[in-house]
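Only one chain is included here, represented as structure tokens and corresponding to the form predicted on its own.
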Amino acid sequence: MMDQGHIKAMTGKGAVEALVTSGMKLGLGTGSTAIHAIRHIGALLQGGTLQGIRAVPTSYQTLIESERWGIPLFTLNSPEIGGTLDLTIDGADEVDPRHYCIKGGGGALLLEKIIAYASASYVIVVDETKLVEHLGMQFPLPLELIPESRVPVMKTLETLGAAVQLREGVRKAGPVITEHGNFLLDIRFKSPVDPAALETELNRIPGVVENGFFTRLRPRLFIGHADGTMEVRE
């Protein structure tokens, strides 16, 4: 049986394998799956394979990994771009049986989400632990607000039922900062919800920037399993 960090790679390497080609404008996602198909991607470039790939990163760590292998950087808004990409290859926290997925545990869901939406195909690569039945009832829905709304968010939130708790820094005293300047509140839920509906709902609550729940496209999925196997779901 493969341990997890094996079934990442497999998997992040599977998805660029059967996905990516030379000439294409690329989103690269964010966390420990992703970096796979990023280091991968720079493999590819380093050794010819790939040739003409334009990239636009979802986080610093995305970034900073990119530029170690190489791989040519734009924005969004750079004219190489134009603000649409052809593919977006990233991971998640949780994905449950309509491929709605919950992503932002690494604290990127603002960037992450924008660069999702951009693109004309979307690819989520996991491992077999992030399947679920509901989101949010056992990985926490990532919300990042502006910081001075975080106590009328926080009881707007807890009137809807949501257990709230503001992210705190590991190895920093206080929150968690997102890249943008802003907080970070992790939301748990007692019983199923639909997060179709509440990704707009939650948007719309003053102070709000973005939420976790990803489901206005439904991604192609790579599944890796323990055993070994890699498993694509359209």
Second form
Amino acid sequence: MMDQGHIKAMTGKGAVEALVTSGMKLGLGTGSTAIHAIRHIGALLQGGTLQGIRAVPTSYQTLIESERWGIPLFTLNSPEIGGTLDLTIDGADEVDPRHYCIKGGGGALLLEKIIAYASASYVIVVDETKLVEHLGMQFPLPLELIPESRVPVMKTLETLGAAVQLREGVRKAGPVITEHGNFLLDIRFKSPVDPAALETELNRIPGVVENGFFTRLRPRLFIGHADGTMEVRE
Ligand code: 5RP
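Given the form predicted on its own above, I would also like to look at the protein as it appears in the form predicted together with ligand 5RP.
Then the entire complex follows, led off by the chain already shown.
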């Protein structure tokens, strides 16, 4: 049996091998699986197998790792990118049978969503433990909100029957501050919810910036299994 670290490495690398070609405009995801895709892109660029890549990172973690590998970085607004990408490879916290996802475990959901929705092709790399029947029953739904709206947003979510927690920093007192200067909530639902409806509904609460349901794309899934195989689901 392969351990989880090796499964993540195999899956991130496998998606790059299968899909990334020279000249692409790429969205680079965040987390411990997507980082293997970034490292493999970096290694292929350094070896000369890949050329002319222009990339947009989804977080500081990704930006720093990409810089280490010399991957040419831009923003979605750069003329070299022009607001659209060929392909984004990212991880996820949960994936359901419709390929709906929960993302934001690493706190990067806002840019991850903007970049995903600007991509012609969207790929999610996960190990098999991320596959679930109903989203949000095990992994809490992350939600980014502006700090001034913390109490009213938490109260509104609680009236919807959810248990809500402000995400606290690790080795930093107080809440996590996102790349965009916002707070994060982690929302636990008591019974199965409709992710597609909630993706829209939650953003209607004043102060909510974005939530971690990703339901408007049907990503291609690269799934790493503990037996060392990698499965692709279209
Ligand atoms: C970060 C994310 C990540 O993609 C998600 O948390 C999965 O990360 P990992 O591959 O480390 O489990 O959404 O905001």
